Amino acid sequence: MSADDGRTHWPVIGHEEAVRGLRDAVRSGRMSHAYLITGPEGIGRSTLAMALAQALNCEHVIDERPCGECDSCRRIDHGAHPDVTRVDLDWQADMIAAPRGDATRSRQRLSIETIRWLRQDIVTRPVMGRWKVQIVDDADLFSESAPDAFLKTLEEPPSFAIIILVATSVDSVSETVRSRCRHLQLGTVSTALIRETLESRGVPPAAAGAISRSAHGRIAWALRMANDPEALRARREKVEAALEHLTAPLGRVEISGVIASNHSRNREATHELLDLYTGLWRDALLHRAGLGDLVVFPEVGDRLAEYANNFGVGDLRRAVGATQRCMGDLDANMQARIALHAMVMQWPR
């Protein structure tokens, strides 16, 4: 069931409890001055934050907010509302000048300069809506000095202002920041609801099924894939490449060689590959156990099932565990070549 249960017009799929709480707060006027929305990337955190901004400034009667149709809702949706600002690393790179000699800073951390901009902006009264709203994506990427500079603003913003922080987990945000916010933890959305949503938007059933199983509960990710054929094609190519790494000797050599050497320059790409490896080994285990209808990569299902039949269930479980340990080793800053080589050596062959 979607969050729109007949009593709310919020454009959010899933996350019913969080939507109900925010909707009731808007209707009663008992808003918190600062919110922290957490959950995996692609799960709908920013969608919920934008829906709250719309509900606060929607021009319709209170029981119909957000309507999604009034001038205010449309402006917020298009990033053109004067009282609603959404900040992330891309915004920072465009809007905030980097200190001399620190040209890469704007692509890595939210800086003290960005916090100063937010502090100055939040005290100006709304010019069009009821509320001044700041949405800070990438809130788990504050620079070292940024949290302390933001504390007083989070603790005592103006009466007309609400600040919404978005992060991957509550632990990724400093304790001094999260203690000043009301925390909303978003869980995953069911595969069935994701599939139903995609099909209702015209995605063919076969594609909707494949995307929903691959989404791991990330509704925003699923919608992005369904709406971007190029992104979906690129993902299929990555899955094919990852399968080649698992099944071919030369593919495994590439993991310990090219991929390891590139890790320091593109850590995100390495982690994306490890996530694919983990998913493929889990699928192999499911195929081996006769549970092929539960796999998340059905597009390579026949080949992976045939490959999995060469190994025992215990072998495939060890492969999943080795890949997960490699993720932890890289997060602990183990040398990439050592961590990836150790992982590959524990894969069945």
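Note that the rigid core is defined as the largest set of C-alphas that superpose within 1.5 Å between two forms. Keep in mind that this is a model prediction, so the values were computed, not measured. Numbering follows the first chain given and starts at 1. Compared with the form predicted together with its partner chain:
- Residue displacement note: N57 has its CA displaced by under 2 Å between the two forms (rigid core superposed).
- Core-superposed comparison between the two forms: the C-alpha position of M327 differs by no less than 2 Å.
- Of the two rigid parts, the smaller turns 48 degrees against the larger between the two forms, judged by C-alpha superposition.
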Contents of the next structure:
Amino acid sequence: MSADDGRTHWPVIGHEEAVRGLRDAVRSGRMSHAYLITGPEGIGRSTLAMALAQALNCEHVIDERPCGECDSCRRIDHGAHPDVTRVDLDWQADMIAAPRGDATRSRQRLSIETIRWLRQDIVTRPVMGRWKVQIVDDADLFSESAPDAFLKTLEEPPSFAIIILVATSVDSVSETVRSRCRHLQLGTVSTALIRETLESRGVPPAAAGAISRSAHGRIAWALRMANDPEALRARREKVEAALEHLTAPLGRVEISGVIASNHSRNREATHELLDLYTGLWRDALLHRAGLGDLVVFPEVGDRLAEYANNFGVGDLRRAVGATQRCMGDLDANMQARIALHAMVMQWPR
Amino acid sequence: MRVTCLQENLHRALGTAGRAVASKSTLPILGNFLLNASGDNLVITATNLEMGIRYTIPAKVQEEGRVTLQARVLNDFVASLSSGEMELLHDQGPLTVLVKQGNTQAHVRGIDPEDFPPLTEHADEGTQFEVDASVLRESIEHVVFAAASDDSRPVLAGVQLEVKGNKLQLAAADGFRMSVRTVTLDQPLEADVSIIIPARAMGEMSRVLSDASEPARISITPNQTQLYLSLPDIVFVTRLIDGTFPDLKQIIPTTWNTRSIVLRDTVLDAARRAAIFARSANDVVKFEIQPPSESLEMGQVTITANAADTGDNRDDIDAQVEGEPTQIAFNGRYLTDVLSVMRSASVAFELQGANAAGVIKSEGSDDFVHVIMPMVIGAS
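Having looked at the form predicted alone, could you now put up the form predicted together with its partner chain?
Now the complete complex, all chains and molecules, led by this one.
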């Protein structure tokens, strides 16, 4: 593919402007030492970050990077490249011992210990590639003290290192961090392009249409769902059920009782359900505040928006807070029945 | 792969290479050994990305091949076998290995070796030199304890290795103390070298050296990304830290006002005793140094510690003292750290006063210098 037909061969769907900018930077060698990629979850932010890591370390001639085939590209794709590290909350849970008695926070915030790990890792020179790349997903979830610990590294990483922060919105990243990075704001991918992509990968037209519509521009989400139709169906059912709990004020206490009695057998399921509740209340709050394009459950957007109009912004914020608090209480082994009851009583009705 | 080797060889190789297996990693393959059978050898490799160890043992290779196997499982199983011949072969596809000895056997499952990080084969370019293995190990022990254990300044979590001409110098510092050891090489190097090696890897390197009697060959890749230590059976690789190490010349005091020479064992014992009481008093151990005088035939070093709640102690040690009487306090742990790695019979303390860094040297030799910052002595 010629380099100047407006499209590139980077393994990124959409985001042409950002890709071209990064491609030109790689070719000219005028890289920024730190990037901040922002946009809603599932639109391909991490994919772009990984593609940049591949382009930097690819073994092919410069115009063909990333080739996607060489050992370096393949390893980055598998997460097996010694010089490319991708850090997120899951990584933290595996790699960093949680501070004592604080197991829940390690799942909610990127801790200062993680930042220390990154700081220590970045000073060792790359062994396989030309560049050492650290990708920090969930960069909007730094714990309070973490950004300060990272500032010096972000401002002046070693000459062979590039740091890529990935966050939902630029406002959720502190000004001190933001000002040290080149900012790339990604928008959503057009529904037509998602549909085209799905179809080109062999998804039947009808399914491609349905997925692309409920994807609301989130290409990574669409691909995930297309690869796993069962997951798509299961997710729809779970979201529907959770929405039902939210919007049926009379049944809430009973439902909280059912969840509590299942809790001891399957804590993961409770956690997942509370995650859904938090997401739905957060979406309700966003709809109410006129920020409907930032929601994570667009597939139930219309109904949720209508329901949200019954309440004030303060009510919805309280609901998000109460749900999150309940998660924390359950992690701290509070009695499930009491914690869940307290949560539903604070939801608006 | 189908290979026969001796259990005692494989056991030793797994034990040594196992030091580089990653204990925590998001990359499961780093918890595995890479086994590579080719020619007349079985090569065991492990790496946690910061460092890697490759151990070669002789083997009868009937079928060449590569596989990665779970490190702990393989190590524990092989350790349970008796010495003598044992066999490793595939009988259930390429990812599983049958490990067999007499009537005992096990299937150990692995991961595709494709994703195993390469321990880059280094070309014969770059810097290379040889150094006696036991001298290198002793030199590492002389400095590595002084490296910083936190990461607030990444270069201080490393050991600096410098070669100028035929002088090899290792140095480590944590802001409160610094250790410098110099070794003379048989052959001078044409180009100077200055690199920083992670202290953790340096510690493992000294363990790898512990059984070696032959000279060790050190190679540094041309772009200074990695250092290789090669022994006849073992290759040890470590990444290098980027950065500028503090200028040693500015840190090491060049003059003294008081110099005292004491027996190392005696002062180490006294420091250990003082540490018992210093424990609950911020580790403060005091030195009071008296040159010979009318009332004192020989010089004397008095070592004391006192803690309000536990008590106090005192050791008076005969010493050769030159210069002025003085007092100084050091962190007791730092004192025992350095005195216990030194080898000479006598050590020299060179001091400039209570508030200046003190220097500890091996008496009669300039190849080891340790600098400790003093602690503030209270009103007493």
